[in-house]
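One chain comes next, on its own, written out as structure tokens in the form predicted alone.
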Amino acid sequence: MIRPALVITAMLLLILSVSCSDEPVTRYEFLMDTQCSITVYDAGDEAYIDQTFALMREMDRRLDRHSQDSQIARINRSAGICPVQVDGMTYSLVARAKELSILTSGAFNPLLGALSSLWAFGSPEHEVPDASQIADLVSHVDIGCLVLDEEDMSVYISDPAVQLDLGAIAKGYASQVAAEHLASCGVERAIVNLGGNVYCLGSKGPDEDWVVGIQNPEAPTGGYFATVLCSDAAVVTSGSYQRRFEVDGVEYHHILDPRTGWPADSDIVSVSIVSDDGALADALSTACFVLGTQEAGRLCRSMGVGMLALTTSGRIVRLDA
């Protein structure tokens, strides 16, 4: 059940007002380029947490495009050359990414790896790319060049100028896989937090949802402008405040519009999606940020998910699932 409840003051994700009978156990690890945590609220074998982190490390190993040994890096090196056979997990996630790109009319696009590299938001030296380079790469970003063969379990990028990047869907997917693994071990109440991709397993208590705070872009970490109530669901937030740099008085954030290759210029500062499908929530948070509140609202209603957005004018837009 998804019931966004507003507390106007304002964004990272944190779990609020937890009061469970068992002493919670929390573990931290840096994975998928972010600080991750798993908190289990059931008394039980802490080895479940270690097993879950091992599972996420394996997902990271397969999906990180920056790691030369990953399956995504192999796909990218083979772009325009040949298909690459992958395991079932990688294939299903790539197939889901393609499906969601089509469903969002390209507002979410998993083929922006080359553009992301051009912008180099992770580099200490920030420079705005040449407009002609951006335009050239955008002309190649066509989801049709992502060719999947389910029988061979292979992935092929037909255009050598295109690079696959699952960064806008992998964390949401991983948080759900982690939560499902904990559930299979008998854990009933847990929080998996992958740097703003939160999956709430079970509920906080009998007839009581978890309360997830949404980070205020203008406040120090821990300050929130709204809360979301949910059980057995993911809460995924995308915001322009998360990674950005300034050049000549102009700020550039990391959420790129696949249609232009430039940072998305919509009326949204932050948007959170609530869904029992972690991959869907992750991809839609990016798509909705790109689209802006009006189109995002239509998209979320059509897909039956909850949305909570903060606009550039300070308005809060809420959509219940």
Ligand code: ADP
The other form holds:
Amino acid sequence: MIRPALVITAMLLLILSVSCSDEPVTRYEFLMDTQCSITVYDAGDEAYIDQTFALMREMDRRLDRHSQDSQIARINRSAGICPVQVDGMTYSLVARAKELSILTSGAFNPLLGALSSLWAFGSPEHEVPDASQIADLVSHVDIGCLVLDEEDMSVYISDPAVQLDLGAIAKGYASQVAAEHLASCGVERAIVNLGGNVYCLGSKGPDEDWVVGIQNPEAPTGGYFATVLCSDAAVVTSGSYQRRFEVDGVEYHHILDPRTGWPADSDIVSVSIVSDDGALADALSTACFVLGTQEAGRLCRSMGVGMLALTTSGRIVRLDA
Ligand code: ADP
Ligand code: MG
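Please move on to the form predicted together with the named molecule, as the form predicted alone is already shown.
Every component of the complex follows; first up is the chain already shown.
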């Protein structure tokens, strides 16, 4: 005979285990110069999150141009001198960056490293660089300087005045690699967020998309002006409110117009791209910011990706994929 007390205990255990596995688990780490988080909804073994952060740390180590022994720093030190052999991941990301630069007519350009260093948005001292220095550096920026040899897996920058900077593509790419790693561990529902580069793995529920809030530039962190629905896709946002400084009442932000070397001055304050390709979403968000709503809309339509933009006049432009 089955005793009622045993049945109740068994039921309690069942309820506890269901609620435990349904409880999302979130971990944070500062990587790729931004606050990153991973939330797993069907947690299983939390070691998967540790492994995923380790993978992201390794990507950061290879791609961070400011770290002396990264592959990107080696490529930059060898600019105008010799090609540098790199690992498969770095090679394919650099090749992708070149391809996307051509596809966006140069609005996204991974060769703005010297200009980004000149503007020094990350440093506490804020100074507007000398206009003639900007003009000089921008005259060297030409995607033809990025020479790739697939057989050798080498990257060469043919002009010593040019430096590689993957800052506008690496985080979107890493968010997808992280999500794919979680999926390979058996995780079905997770959100990876690298400072606004959000990858949504799986869906929120059966026939229910994830809802991603898009930061309102005027509001404190967590205040949204719109939401985007998606499943198994990246939502990547670029905005002039993210990194900036003010000198003599003028604001300068970190997204540069590769044609001028100055902060892009389009009609966009914030633009989000939705695509199942994280690197594409990241590069396009930067390109669309530079191009402004009209050209950005044309580009996104031609590529079949979703876009949500907030303009300087407060208009919301939404384009479904
Ligand atoms: P965030 O890095 O804040 O997510 P973005 O993805 O738009 O924003 O990338 C901006 C970073 O990329 C800058 O900090 C700079 O290093 C680099 N960058 C700036 N302008 C461009 C551009 N037009 N094309 C490619 N990279 C850029
Ligand atoms: Mg970007």
